[in-house]
Structures are given as C-alpha cells and as structure tokens.
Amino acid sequence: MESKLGLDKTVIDECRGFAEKITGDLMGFIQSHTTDSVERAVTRLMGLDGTDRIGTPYPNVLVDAVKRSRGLGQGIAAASADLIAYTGGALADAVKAIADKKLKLSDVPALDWDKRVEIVRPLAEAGLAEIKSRADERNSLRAAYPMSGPPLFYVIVATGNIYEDAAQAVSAVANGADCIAVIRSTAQSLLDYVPYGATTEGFGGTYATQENFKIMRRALDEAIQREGRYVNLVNYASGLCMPEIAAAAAFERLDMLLNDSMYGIIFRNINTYRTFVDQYFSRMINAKADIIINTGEDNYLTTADAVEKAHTVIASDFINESFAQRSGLPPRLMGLGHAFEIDPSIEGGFLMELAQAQMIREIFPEAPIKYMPPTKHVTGNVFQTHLVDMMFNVCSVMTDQSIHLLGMLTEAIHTPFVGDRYLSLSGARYAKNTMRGIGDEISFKPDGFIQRRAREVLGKAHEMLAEIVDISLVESLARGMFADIHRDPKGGKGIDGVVKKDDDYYNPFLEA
C-alpha cells in the first residue's frame, strides 16, 4: 500500500522489533505452563462432549478429577489415555463413570508414554481432520457465494434467546449485513466452564455454547443461499474459557472470534498469566481452523481519552500482531482493532480520526482491520448519533477499512431493534456506494495536520513500546498504561487454574 501519511518505515520496523521483544519475554512462561481451560480444550478437541447429571460439562469433570488426583503437570492427554486403556471404552464413558462415582482415578494405572501416544494420537488426528473439513467447507461456500467487498458490515444480535437471535440475524442479512456477531450473555467471560446446549435466557446477550453456534451457523447458511453471498458468523473466545470456545467454534465453522488476552486482563480482570497462556493455545486453534481473530484495542478508548491515548491503540496492535504470529496466525487472520471515539465537540476531531484510521490501515496492510463505531460520547439524541455514525462510515470508506461494526442510532438506549439495524445498514450502504473509490482519489497535504497527527501518535507508540521493553508487558498492565486500568499480575480471576508443566508434559495438538 502506498503511504499517504509519509510514515517513517524505520520507526514502524523498530515498533515491530520492540513488540517482538515484549512478547518474547513472555514466551518462556507461556510455553512452560498450561491452564485448566487449555486442558479442557484438549479433551474437547479429542471429541469429549456432554454433561453429568447436574449439568457439569464432561471436560470440567475430567480435568477437575485429574487435577485433584494426579495434577495436570503431565497434561490431560496422559490421563485420558490411561482411562481409555483401563476401561476399554470411549473417553466419555470413563468420564461418566467418574461423575457417577463408579470409577476412581487412583485405581487407574499409568501407561508408558509410547502407549499413551498410540492411544491419543488417533483422537487428535480425528479432531484435526474435522477442523480441516469445516475450513474446506468454508472455502467452498465462499467460492460459490463470494463475500461483499470491504468494508464488511458487522451487526450484533443480543436477545438472550438463540432462536430469536437467529431470526434477527436473518433479517439483518436480508438488509445487507455481512457479519453477524452473537453478543455473549453478560459476564460469561468470568464463567470457568462453557454452558451446554441451546439456551433461551441470557442477560444482554446469548450464551456462547457449541449448540448455539450450530443453530446460528445453520440459519446463516440458509440465508447465504437465499442472498447469494457468504455471511460471516462471529462470537467471543475470551475470558476463562478462551481455548474451549475456540475449539467449539472450529468445529461449528465460525468465521471470526474476538480473541484477545489484553481485553480479558484489562476489562474483565482475568489473571494476566492465565490469559496469556490461554490466548496462545486458542490462537493456534484459530490458525488451524482459518478463523479471523478480532482484538479489543477499541475498548481502551472507552475508559481513556481518544486524543491523548490514541498511541496506546497502535502500541497494542503491534503487540497483538506479534502474539498472533507466535501462535501461527498469518496477517490475513489478524483483525486488529481500533475505534472512532474522539469527542464530537472537539474542533478538527474528524481529521484526527482520519489520521488514526489511515495510519492503522497503512501499518497493517494485509490485516482485516476491525473498525469500531462511536459509543463513548453517544447520548439519547438518536439524530445526533445517526449523524456521528455517518461520519464514522465516511472515515471507514475513505481509509479502506475491512470489518466495519455498524453504529446504532439507539446506542446507549436499548439493544437494537430490527428497525434500528435497518437504518444503520442503509446509512452505511449509502456511504459505501456513493463514496466508492474515494480512497484512491485522495492524498493528504504534505506536512499538513493529518500527517503531523499520524507522526505524533506513531512516535508516542514507539516511545511506549520502548518503555514496555524495559519494564515488561506485565508491569505495564500493572501500571495502567493501557486504558488507564491497573491489573495486579498476582491477582485476577483464574489464577488458580495456571499449572506448571512437568518435563514429560504431552499435548498432541501443540505437537500438530
């Protein structure tokens, strides 16, 4: 991409170098530890499914039992192999026996490692084959029903009832939506288990379950054939069950997942170390499943000032890019985030928004950038909100954004009605159509306001990354350098689920 901002490539390269050092400093810990959720994800990838009589998911039953009996240092794959050999049946049957108090792990002898690998490897290969088949299915559908050109219009549904969500999603697709995001029920990220089955009650959203994924995927696939274009399904792989939701999403052919440890640490107070380990494995699953991740930098500007702290978004994008690379994600799957959040009353604010959007687009040219609408300064004035959203639409088209989350005129009033989505989609379609190609026609004044603003923000991001290299990412989060929120690395939710790996730890999916 030809630079319109005249950004210094040396500065950009140094930012990437700093980010590599920042994430590299954490890789020793990440690779030497596992978590309850990583191990539960391993069982899911090996095909374990179902719940006990009181609704506890079998992956939780097994991991909790192994943790109490032997510890998780060897990995859940080892205990799974022992159970399968001892009972002579499927893993689910053995877990049911544990749940029913008919089997004690202390009675199960440990096999030698070669035998364990012999038992587990076919289960892992079957899981990986299923993930590949779903990715191949996506590719075939996209070839038959090509997606709309960028920006892709991303719309949320959040009724709490998956069947009502599906009905609203189909309506949004008929009106031009390209991505349907099913918002999770409030605080699901703090649950240390994945709810089971189809759900019809939620708070501010609908529970992320594998069955709910299946229901929504089926509804959207029917809509794809009616509308003649591919529609992306989006959900959330964050919080205490990040790798498990990634596994469920891979099996049900989701297309995008909000998947970002920084978001979980800062806004949900998930333990810093827990979520770095979870993110590493969850993103490996996403890479295998060809799922686009979305990162949460846009949220920083809901608690910090969008003018003064714009550089924190850029710095975090560099860090998230590096983390993603370490998990094997190519740039085409890195939906790095930013937002249109400057106070509308600030003179020249649109020029600053334009500088920020163009800068992120130029620095990460291959990434499907995720652009968030204005929410922080929205009031009950629906007419003013609709106007601000249109300015956001204009900025998105001018700077060639990839994934465009629609602003809603009733933002901050209620969960959007179908009519609200219709008006937002109409406005976004108008901007996209009437301004088609405008980015190719525009250049910015050399050393003008927009170029100076971009250089200033990039320079501050460079300084911030250099500082984080010196103090560590963990310490920067403790000091509240992102989003003005402080997080103690020794606190937060899920810290008791972090486990040091033994020397003979085995995870067949890491190996694959």
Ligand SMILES: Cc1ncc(COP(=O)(O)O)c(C=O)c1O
The other form holds:
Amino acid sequence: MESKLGLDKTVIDECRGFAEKITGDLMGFIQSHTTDSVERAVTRLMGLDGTDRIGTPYPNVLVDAVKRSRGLGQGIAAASADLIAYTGGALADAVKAIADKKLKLSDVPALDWDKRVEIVRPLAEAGLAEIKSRADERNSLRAAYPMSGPPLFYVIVATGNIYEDAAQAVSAVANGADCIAVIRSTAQSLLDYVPYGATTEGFGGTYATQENFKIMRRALDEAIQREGRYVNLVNYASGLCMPEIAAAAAFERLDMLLNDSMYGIIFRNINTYRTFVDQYFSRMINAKADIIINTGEDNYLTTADAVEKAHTVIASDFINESFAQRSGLPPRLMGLGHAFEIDPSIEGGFLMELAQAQMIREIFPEAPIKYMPPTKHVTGNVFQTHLVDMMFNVCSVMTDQSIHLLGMLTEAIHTPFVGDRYLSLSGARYAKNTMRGIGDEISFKPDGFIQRRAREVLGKAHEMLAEIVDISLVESLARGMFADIHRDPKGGKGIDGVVKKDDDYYNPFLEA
Amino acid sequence: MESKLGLDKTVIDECRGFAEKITGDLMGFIQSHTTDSVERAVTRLMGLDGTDRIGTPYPNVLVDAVKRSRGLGQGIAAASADLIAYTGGALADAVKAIADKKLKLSDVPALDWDKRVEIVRPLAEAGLAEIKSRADERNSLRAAYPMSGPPLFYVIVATGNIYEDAAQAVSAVANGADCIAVIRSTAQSLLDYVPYGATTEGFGGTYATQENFKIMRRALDEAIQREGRYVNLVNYASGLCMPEIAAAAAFERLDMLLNDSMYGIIFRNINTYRTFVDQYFSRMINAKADIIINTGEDNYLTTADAVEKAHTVIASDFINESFAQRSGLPPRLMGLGHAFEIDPSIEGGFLMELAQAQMIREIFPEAPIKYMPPTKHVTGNVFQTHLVDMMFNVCSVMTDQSIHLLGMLTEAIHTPFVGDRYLSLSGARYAKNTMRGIGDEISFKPDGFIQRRAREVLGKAHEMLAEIVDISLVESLARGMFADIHRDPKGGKGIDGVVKKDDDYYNPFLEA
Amino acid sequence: MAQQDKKGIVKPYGDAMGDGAVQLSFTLPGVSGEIAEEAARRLAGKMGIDDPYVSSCDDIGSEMTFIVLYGKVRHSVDIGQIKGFDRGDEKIPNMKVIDHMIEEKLGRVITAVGACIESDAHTVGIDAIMNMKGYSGDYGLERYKNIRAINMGAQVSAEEVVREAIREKAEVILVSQVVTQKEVHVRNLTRLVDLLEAEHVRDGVILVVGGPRITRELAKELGFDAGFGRGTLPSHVAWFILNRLLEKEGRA
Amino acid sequence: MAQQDKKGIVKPYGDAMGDGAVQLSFTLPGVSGEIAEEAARRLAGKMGIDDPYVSSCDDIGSEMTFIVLYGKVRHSVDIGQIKGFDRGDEKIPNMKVIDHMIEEKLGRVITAVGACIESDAHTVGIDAIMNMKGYSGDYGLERYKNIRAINMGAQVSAEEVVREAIREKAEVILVSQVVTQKEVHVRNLTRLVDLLEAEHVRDGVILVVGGPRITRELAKELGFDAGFGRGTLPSHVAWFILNRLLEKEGRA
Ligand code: B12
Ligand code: B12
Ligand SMILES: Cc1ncc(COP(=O)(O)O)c(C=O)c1O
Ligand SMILES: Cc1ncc(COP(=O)(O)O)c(C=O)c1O
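Starting from the form predicted alone shown above, please give the structure in the form predicted in complex with the ligand.
The next block holds the full complex; its first chain is the one shown before.
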C-alpha cells in the first residue's frame, strides 16, 4: 500500500523507538512483581474453578489464604504444589478444604523448587494444551466459514442478561455482524474477582463469567453454521481481573478482548503499577490463545478534545504496540484503537477524521486496527446521530479500517436495543457495499489540508513520546498527558494486590 | 476547474452540436405555431387577471371566446387590440363583458396591424417593466442578503394549504433552507387553466396560483430579513399552462421554476407539439424575468434503470440546454437536472454516482445544476432512507453541486411533514459543513472505475444524441428513448390547443 | 430470556423481554422548551407509555418543537386473536403453474383491465404487476398465456376504466392508487365503485386495488374484492384472481 | 392555518394543523410478516393512534420484527395545565452576578461537595459543572470566589460522599448519575438519601442530582432538592443553590 498522506517514515520509526524505550523502562518493575489477579489467573490456567458456599471463587479463596499465611512472593504455583503434595488430591479439593476451614495453610509444608515444578508443570501443560486446542478449533472453523472482508462489523450487546444477550447477538449476526462484544456490567471492572456462573442481572452490561462466555460462544457457533460466516466473540480483559478474564476467555475460545495497557489506570482509577503488571501477563495469555486485543485509545477523546488531542491517540497506540510486542503478541493480534470523536459541528471535521484514520491505517499496516464510533458529540436526536454514524461508516470504508465498532443511533440514550443494532448494521452494510473500492479510487491532494493535518498530528505524537521518554510513562500519567486525567502512581484501586516476587518465585506460564 | 475525470472535450462538443441540430429541427414548427396557453400567457403579461362569476379565469374566457369566434391564428394580442379599441376601456372590462354575455366578439371589428401594435405595445411594455422591476428587486435583495454558497438547500412544501405551506417554509428557512418549492396539487398539471386566488385544498401539493405565489413570497421575504440570507421561491411552469405560470411567476418574483422541454410529454402524457411550443415561450418569459429553470431529468430514472439509462439524463441535459439557449436563457439560469437514483443495494453504486455527478458538474460548469435525491429505491424504513439521503448529501458536497434538492426520510410514505424537513436540513447542513473543501482535496485514479464509468456514460449519451439527430426528437419520444415511456406525437392531452399562426400573427412579447 | 410469551401476547421489546420499549417522534406546534418537553411526556402518558424520556427537543422555527421520545408502552397485543392474515405458510405457485391451472381448471382466457386512475400518474406500480417484465424477477400478467392483460396506463378516469371493462368484457379490473394525501385515493376508489354499480357491472367483475398504502382492510371497506400493498408480486395477484374466479363458480 | 390552538391545546402536527401525525418504531418479538404488521397496527390503535400505517416491517432475525409506523394520534395536551416549568422567561444571571449576590446577600462562602457515585465512572458531567473550565462557555463552580467546590470525581461510594460532606461542613451535595440501565441510578440515589437521613444530616444540606436522564420530577420523587438534566450549565446550578439557601433562611 502506497502512502496517501506522504508521511515521513523516519518520524514513524523514531516514534516506535521512543515507545520501546518508554515500555522498556517499566519492564524491570513488571518482571519483578506479580499481583493477586496474576496469581489467580495462574490457578485458573492450572484448572481451578468453582466457588465456595458463599460464592467466593476458589481462585480468590486460595490466593487470599496464601497471601494471609505465607504471602504471594513465591507465587501461587508454589503454594499449589505444596498443597497438592500435602493433600494428595486435586487442587480444587484442597481449596475446598481451605474454604471449609478443614485445612490450614500454615500446616502445609513447603516443598523444594524442583518438586514444585514436577507437580505443577503437568497441570500447566494441560491448561496450555486446552488453550491450544481452542485456538486450533478457531482456525478450522475460520477455514470452513471464512470471515467477512474488512471492515469487520463489531456490535455490542449489553442487556445485563446473558440469555437476552445471546438472542440479540444472534439477531445481529443475521443482520451482518462479524464481532459480538458482550459489554460488562458497570460495576465489574472494580471487582477483585471474576463472578461465577450464568448471570441475568447486570447494569449497563452483563457480567463476564466463564459460564456466560460459554453460553454466548455456543449461540454464536450455531449462528456461524447457519450464516456460513465466522463470527468473533469479544469480551473485556480489563479492570482488576485482566489476567483471569484472559484465562477464562482462552478456555472458551473468545476471539478478541478489550485489553489496554493504560485504560484501567486512566478511566477506572486502578493503580498504575497494578495495571502494568496485570496487562503484561494477560497479554501473554492472549498471545498463547491467539486472541486479538482491542486497545482503548478511543476513550481519550471522550474526556479530552478530539481536535487538539488527536496525537495522544497515536502516541498511545505506539505504546500499546510496544507493550503488546513485549508480551509476545504479533502485529496481526494488535487491534489498536482510535476513534471518530470530532465534534460534528466543526467545519472540515470530516477531513481531519479522514486524515487521522488514514494515518493510523498506514502506520500500523499489519494490525487489525479497531475504529470506534462517534459517542461524545451525538445527541438524543436519534435521526441526526444515525447520520453522524453514517459519516463514520463512510470514513471507515474510505480508509480501509479493519474492525469497525458500529455507532448506534441511541448512543446518547441507552445501551443498544435490538432494533437499534439492526438499523446500525443495515447502515454499515449499505456503506460498505455501495462504496466498495473507493479507497483505491481516490487520492489526496499533495500538501492539501488532509495531508497537512496528518503530518501535524504525527509530529505532535512524536514530540509527546519524546517527552515521555524523558519523564517516564508513570509520570506522564500523573501529569494527565492522556485523556486529561491525572493519576497518582501511589493511589488507585488494587494497589494492595501488587506483590514483589521472591527470588524463588515460580509461575509455570512465564516459562512456556 | 480542472477535469477530474479526464473527459474528452471533443466528445462533449459533439454532443452539444448534436443537440443543437435536434432542437433546430423543431424550431420551424415551434415558431410557426402558438397554443391556447401561450395566448393566455400573453393576456396575463398584458395585465389581464381575475375570473368570471363561475371562476373561469379571464385569460381563458378571452382566449376561448376568440378561438370560437375567429380563431387564434392572429394571436390574442390582435384580438385584444380590437376589443380595447371597440370598447374604449380596459381589456379586463371587455373580457368581463364577454363573460357576462354583454359583448359578442363577432361584433368587434378587426383593426389593421399598425393600429393593433399601437394599442397593445404600451400594455406589453408595462408588463415587461413590471417584470424587470421584480428582477431588479431580486438583485438588490440578493446584494443586501447574500445567498448561501453551493449547494443551495432546496426543500419542498406540499401540504395542499398555502398557509400551512408558508408556516412550514418559514420553519425550513430557520433550519437552513435556501430554496422553497411549493409542489403543486396532483391534478393541476392537467388543468388547462391556472386556478385563481388563495387555496387551501390540494392533493399531494398546493395549487399554483398567482395569489399563492404572493402569499409565499411575502412569508419568505420576511424570513429573508430575519435570517439575513436570500431565499429562493420555486414553483412549476410545467403541464398544460407552462407559459401562464411563467408569467405569474415573473410578476411575483419567483426565483426558480421547474420547466422542462419534455417532462410534460413523457410523464403527464401531454401532447408532444403542445409541449415544445409552450416550453419555448415559457422560457422566453423566464429569461426576461431572470428566473432559473429546473429541468426534469431526474424523473427518467424513476421509470428506467438508473445504471443502464444514466446516459439518457446527460443526453436530455444537452437537449434542455439547447432549447433553453434558443429561448434566450444564459447558462447561469439553466438549472439542468440529474438524480441520485441508483439502487442502494448495488455494489459500487456510490462510485457510479460520484462519476455521474462529477461529470455533469464538469460538462455544464456555468449552469446552476440541480441534483435530485434518491426516491425510487428508498423504503418506509425511514432510518435507512435517512442514510441513503446522507450518501446523497455526501456525493453532492464531494462533486460541488449547485442546487441540492434534499431527500426526505419519509419519501416512500408521504409528502414531507414539517419535522421531516427539519431532519433533512440538519443532515444536509452537517454534511456541507463537516466535509467543506473535500472536492478540492480528492482526485480520482486515472483510468480507475470512476473515470471509466464517466467515460462510458458520456459515450452512450453521444451515441444516443447521434441517433436522435437521424430520427428526430419527436420520433425518439415515440420510441420510448427517454424514461422507457412511449409517446405518440398525435396523442396526448392538449393537442387541441396547438394552433398554426397566420401570417399576420401578432405577439408583442416575441419582439422584445 | 428472549422468548415470546407462550400465550401469544406480544409487546415491544428493547433489551429486556416485556419492557415495552418504543421510540416516538413528532412535532408540537405552538410550544417550546421545557413546556414542550412536558407536553410530550404527558402525551406519551396518554398513549399508555410509562417512563417517557424526551431524548431530544429541538426548536424548529415557526414556533414548533420536534420531539424524540423513548418510553415503555403498557399495551400488548394478543396475536391469538388475529385472524385472516397470511401466516407465511401459504406458498404461492409461480407463473407456469398458475397459468397451467387457469387452463386446466377454468378453461378460458381471463381478461383483465388495469389502470392508475384519475389524476394519479404513477405507472410504475401497475406496470410492475401487468407488464411482461414484471417485478423482482416475477413475470407480469401480460406474460401469462391465459390472461389477456390490458394496461391503460395512468391518469385514466374512472369512467374510461368502466367503459373499457365493459367493451372488453373484462372479468377483472385492476386499479392502482399511489397518491394518498388528504385521502384522495379513497375518493377516487369510491367513485369507481359507484360508477360500476350505476352501470350494474360491479358483480360481474373481480375488483382489485393496489398501491403502497393500500391494505386489505381498506380495500374491503371500500367495496373491493382485494387490496394489495407494498412489494406485491404479479403472481400474488394472478393466484388471487384464479382462486376468486373458481370460488365464484363454486369450484374452489 | 398553521397556528396553535388559542386555547392552549397542543397536538402533534405533520402537514395539517390538528392532524396528530406521529412516527413510531419498535421491535416485536415472536412474530413476523403480516401478523407482525397487524399486531403493530393493533398496538397503535390501543395507543390512540388512528389510521396506523406500517411503513416498514423488517425481519431482524431471532424471530423478531422491526416496525416503523406512522399514524394520527387522537390525544392532545392542554398546556394551560402545565405548571411549574420554565417558560423560558427566567433569565439566569452569569457567574459574576451570582458570585456578587452570594457575597452581598449570603455573606459567606458556600461549600459544595460533588461526586459521580457508586460504580458510575462518568466524570465528564460533574466536571462540566464543577471544574474551572465549565461547560459551553459557562464557568464551573470552582471558579466562583464564593463557592468552595470539592470535586471527588467518579466511582465514589455514597458513604464516602456523606463522610466528606460532614467533614467539610458542606452546605451542598452534588451527585451525578449517568448510567441508568435497570434503574441502577434510582437504587444508588435512594441509598444516598437513606444514608444522609441515618446520619441525621439530610436537612442540613441542599441535595442536588444531575445527569442526562435526570428530570426534576424524578429528583423530587427520590427526595432530592433539585434535579438537572441534559445541557445544564454551571450557572443554573449556582443560581439554584443561592436561591434555595436564601429561601431556607427565609430571605428569598
Ligand atoms: C416514481 C415516482 C414518481 C414518478 C412517477 C413516474 C411514473 N410514470 O410512474 C414521477 C416523478 C412522475 C412522480 C411524480 C409525482 N409524484 Co411521485 N413518486 C414516485 C416514487 C419515487 C416511487 C413510486 C414507485 O415507482 N414505486 C415503485 C413501485 C413498484 O411501487 P408501488 O407503486 O408501491 O407498487 C407496488 C405495490 O404498491 C403494488 N401495486 C401498486 N399498484 C398496484 C395495482 C394493483 C392492481 C396491484 C395488485 C398492486 C399494485 O404492487 C407494486 C409492486 O410491488 C414515490 C416515492 C416512493 N419511493 O415510493 C413518489 C410518490 C408516490 N410521489 C408522490 C407525489 C406527491 C407525486 C406528485 C404528485 C408530486 C407533485 N405534486 O409534483 C407528482 C405527480 C404525479 C401524479 N400526478 O401522480 C408522493 C405521494 C404522497 C402520498 N402518499 O400522497 C410520493 C410517496 C413521494 C412523496 N413522499 O411525496 N412520482
Ligand atoms: C464519555 C462516556 C464514557 C467515558 C467516561 C469517561 C469519563 N471519565 O467520564 C468512558 C469511555 C470511560 C465510558 C465508559 C462506560 N460507559 Co459511557 N458514555 C460516555 C458518553 C459517550 C458521553 C458522556 C458524556 O461525557 N457526556 C457529556 C456530558 C457533559 O454530559 P452529561 O454527562 O449528560 O452531563 C451534563 C448533564 O447531564 C448535567 N449533569 C451531569 N451530571 C451532573 C451532576 C450535577 C450535580 C448537575 C447539577 C448536573 C449534572 O450537566 C452536564 C453538563 O450539561 C455517553 C454517551 C453519550 N453521548 O451521552 C456514554 C454512556 C453514558 N456510557 C454508557 C455506559 C453503559 C458505559 C459503560 C458502563 C459501558 C461498559 N459496560 O463498558 C462504561 C463504564 C463506565 C462506568 N462504570 O460508568 C451508557 C449508559 C447507558 C445508560 N443510560 O445506562 C451511555 C449512554 C452509552 C450507551 N448508549 O450505552 N463512557
Ligand atoms: C480497554 C477497555 N476496557 C474496558 C472498557 C469498559 O469499561 P469497564 O471497565 O466498565 O469494563 C473499555 C471501554 O470502552 C475499554 O476501552
Ligand atoms: C419538470 C417537472 N415538472 C413538473 C413536475 C411535477 O409534476 P406535476 O406535473 O404534477 O406538477 C416535475 C416533478 O418532478 C418536474 O420535474
């Protein structure tokens, strides 16, 4: 693909270099620390699931118990090995015994390293094999039922009730949806555990649980057969349980996960360090499960100005790319985000959008970039909002976006009704079909407004990244450089869950 | 403006040459004939107005009486002169006397040519002076309240009640309308007279009467002052009374008139010759009144296929251009029409639309071309129709159209409600503003799909015009070459109203 | 759970079964601002809408306000009570089959006269039914060997239609009405029925009307044998004609 | 003639005054085709809509049908009966004036504690009211010299808000609620009122709620002093606070 914007390749390369430095500076911390959620994820990957009688998930029961008694410094895998050896049964039985207060961790003797590895490695391997078989399953389904060409139409379901979600998702698939994202209940990202079982009571979304994943996967797999087209299931590895959700998603063959290196910090006030550690491990799991991540840069322009702060999106994309790479994700799994958030009343706003969307396409040519719809400046006049969404569809097709989250005419009112989604999909299909091939047909005036806008935004991102190299990413977050939101690295939720690793820390999933 | 399509200038020039031959072949007939409506228009231009007791307009009373007694071969001006001389009073009084059966035309002696000219010319001059003063008025208003830049937003009002129309028009102006077209009642174009006075009972439109013109002009003139922007008033010089409506419009400072050289033939089954004669004289009046005509090529693609018959639109535009020129209309008054009628479900349809809209823009660079919205393929799903209209807005802005008739989301349902118009204007304003300057920014791939489509359509128009040169325009209409509708030149309504001129035919408005 | 009420009670649905979610829009004249918003809510209340939420309230000039409103309708409909509507299980045969059946069962060529009447100039609809080419891949009546289809075009007066039907000994009259503002179609259609009755030929013909806003109820109400709306295919009409003729002859 | 009824009766308007024209859309689960169309018409009938016309009826999968319907509503609203709403004639003064009036009339600095409560993370709305910068060119409360505005941000539990208000001796509590699905805001807001009452501080504060779906009626219903919806400006809030405080002190 030839550049339509005449972007300067050396500027782009320098941005990548800066991002690598920025993330590199954090790797020391990330690798020397673990978190409650990372450890809980380890238990899940080793096959632990279920809850105690009052509904506390076993991974929490175990991790909390270990934390209280001997601390997490050696890792949960180590403690698990000790438990298994001590009880001679399955890990779940041991945890049940702890929950039932029939077993005290302080009674459990510590094994030596080699013994622990010997006990735990088969469990880990079983987990990884399971994940691999899910990925293989995906590959064969995609071969039998090929996906649509880009842009993939991505819609959210958010009824709060997994069964309603499933029925609505199936309707969406019948109308052309390629990706179904089950939005989570408003409260979930701040829960320090993953709820359990099928749920029917969420607010502004449905709880992410492994059982809910399964229910939705089944519904979609049926729809796939019916429609002859692969449909992707999406959820959120975000919030205080990023790694655990990644684990559950890997087991249930989710295809994409919202998974950002900074969203939790900025938008959910989760502790900075907690998030950096969590995102690293969750992405490693995603890499193993062949799951596409969706990053959250679109959110920045809901709190910051979309015209003036467009460059923060690009800067963040470079950072998310670098972090992703460090977790082992190849570009084809990097669904870097950006958004169509310019105020519709700005003269020439669409030209800026064109410039920015095209620029991201060109800078990340192999990434399945995810383009997000207008949200902030739409209104309750649903007819007008429908048109703003249509301009977004137009821009998406003109600039060849990969994943296209559909705008909803009722964005300013409620989470989408089933009929809203139908209207939205009809519009997007219309745009994709009637404009087919337009990207190839048009070019932009050399040194015109569009090219100049792209150059300006890239230049500012370059400047910003250079500054972050100097001050560090943690400090840039403290200074509110992203989304105009300031975050003290010593504050935020979940800080208690960050634990320094001991020298004999053991986590079998860091080896593989 | 540089061509974006790489169109062949010699092909365009040849098309113009063909069109000139085609219309030239008809000028003999046109100039040697008059019609009832032409003659009635002459009486109106000489100041005759009003109706008899049962509501027959005086122009009809007079023309019918003359036709019955001595025939129209000498022209109504001649008979009028005779009447005025005989009664010694105003023409209207004489006509009233005829209506009241107090005066018999057979009693009125014929004057000689010079005497007739002497009597009638001052009346004609007064009429023309009145028209000129209206045009001057328009110019000074436009200087004080400049019009919006292109595209001008054109909306229709069609409540059937002139007072409701006025209120709805004023709402439209407040929301950005630049042109208000009062659609006529479904039945009017087949009436062989112009209704009189203010009317409140039309079907699918409001009767075009001089009083209604006045009411709407007054409402718009107030709105112009309030909004600080000139707003154009539009009506229809179409149907069996083309020339008379042109006359009434000239007096009431209408700014644009739907006025096509063939629409009446094709779509209202009005006699071919009647239409050709009427259109010629009506356009002469428009030229004097500085009124922009809107031609009706958009209609072709409601009965014929928009992809296969796109070239018939261009061919007809060349013919309308040539006829207009023969009536003395300069290019700046030629609102040649074309339409966005490709089925939205056709892959790449928008690219074809872009090609065609751009082509018309380039072929008629000085003409205020009028772009018509999607109508045929829209549905009662108003949300989806709203999007199709938005794509039309997009195409219009991208190709720099002059007059843009706004699509309505309820096109498939009813004549526009006041709220529909508001939504439509909001969408069009959004497109115009957010995409401002895009035409300048983009260019089309040399020899790409868009350029090839334009070339193909122009080529077919060229072929079609060449064929019409051979077979004549009348025969082409008989063969259904336009709109797939066949019209026998010996059939159709109003054929009785076509009259051969005598050698001493007199019409003062053909002189000026 | 997203499942229809087993008893056949249906109610609008947004994101929770039974929620009654509806969207409404309209223009209120003579009011603006908060008063308009409140008036809109009260109107919604009278319509049986709970929790009405005015999502937008725009001043559109000429003292009018455009309202968009969401809410939860209390009403529901018992579909068990809906009779006489196509439940989508009747499969209409194609031209070949119908044509053959006319020959077999009726044994004669049916004459049908069609027109878009009075001031209505919309030919596309009646042409879609009658012309060879047909509509959406379904051949038009002219192509049926056993139907003599006479298409008079548009702007045909009711008198002319009646005259032609009598002259051609038509068994079927097909009329189209597309323009409906101020109920002009009702007026035109009623006049046609009156004329047919005055000429004592109403009972001798099958009288069919079609158009985008025609429903079968309206057609019946106006004294027609059938009414066809949006998206009608020629074969639907041919099938109806055949069956009605057989029925008339007591052979259905 | 396009003029409002002189007696203050308003009714939706399409193209003839009094026509009652409305547009409706909704999804019907468990039905399709002609039955869905008829069900939609009957539903409209129950809502008081005459001549319902189903302009589209689309199968959207999962056995659901999306309906668009036009019709003429019989109901109307007497705006003479609408009391207590802003008729658009009250002009709210700007920051300078209000700030000066607080100093003049009240003679003290008002402390206001604000937050978006419970799981709701939407800060933009409360920030628009409280932050210096303000909203739509109208300065936020932090910029008022005589208001001490403490913005606690989002995701603040009701308990924390109450604690902070007590600690800071706040005269005003401002809460924002943006997420409203399944009425979660009602639950959160009710809890806040209960807590304030349990701590015996409810009467000591002016309690204000805002958010895009908040109406003044809802706020009153839940026991708040005021509710502010879409498009609220900081000066609206400051003006309300000032007047309510004066009123409380019997000086309004
Ligand atoms: C094409 C068209 C025209 C063309 C007509 C060309 C022609 N020769 O037919 C032209 C441009 C000339 C035209 C003019 C006008 N039109 Co017109 N036109 C349309 C348009 C865009 C499409 C109609 C169409 O062709 N549909 C396609 C056909 C296949 O569908 P159909 O007619 O519904 O037919 C199907 C069924 O209804 C049924 N059917 C129809 N007839 C019959 C008959 C029988 C016996 C049976 C069994 C079935 C049947 O079967 C058909 C196939 O499924 C509509 C808007 C729209 N998108 O619907 C406006 C529309 C119909 N027009 C309208 C109006 C008002 C006019 C004018 C009066 C406007 C004016 N004042 O200038 C003029 C004058 C025409 C006149 N006197 O009648 C209005 C009518 C509003 C109303 N409800 O009252 C519409 C809805 C546009 C609008 N929103 O304002 N129009
Ligand atoms: C920006 C935004 C976000 C941002 C928030 C960033 C931030 N720090 O605030 C992000 C991206 C993080 C976000 C996330 C989510 N969001 Co959100 N979001 C929006 C969005 C696009 C704009 C809201 C906004 O900023 N409006 C601009 C402000 C200025 O308007 P406002 O809030 O109405 O405030 C004005 C008035 O209401 C009033 N006001 C407001 N508060 C107060 C308080 C007082 C005291 C007073 C006097 C006045 C007042 O004054 C303000 C100025 O006029 C809306 C959609 C939309 N266009 O409205 C969805 C929306 C609000 N979000 C929604 C949802 C569901 C979520 C999520 C829960 C989705 C999920 N499950 O992942 C998450 C989680 C957030 C959470 N836990 O709360 C839904 C809520 C649906 C509902 N009605 O229940 C909406 C409507 C989108 C949708 N259609 O689904 N969101
Ligand atoms: C990366 C990411 N995670 C999560 C969310 C959703 O928020 P919550 O934390 O409520 O799940 C978003 C919202 O857009 C997001 O972009
Ligand atoms: C040139 C022209 N005249 C007239 C009309 C309207 O039809 P009627 O003859 O009913 O006025 C049109 C409709 O689009 C038109 O294009």
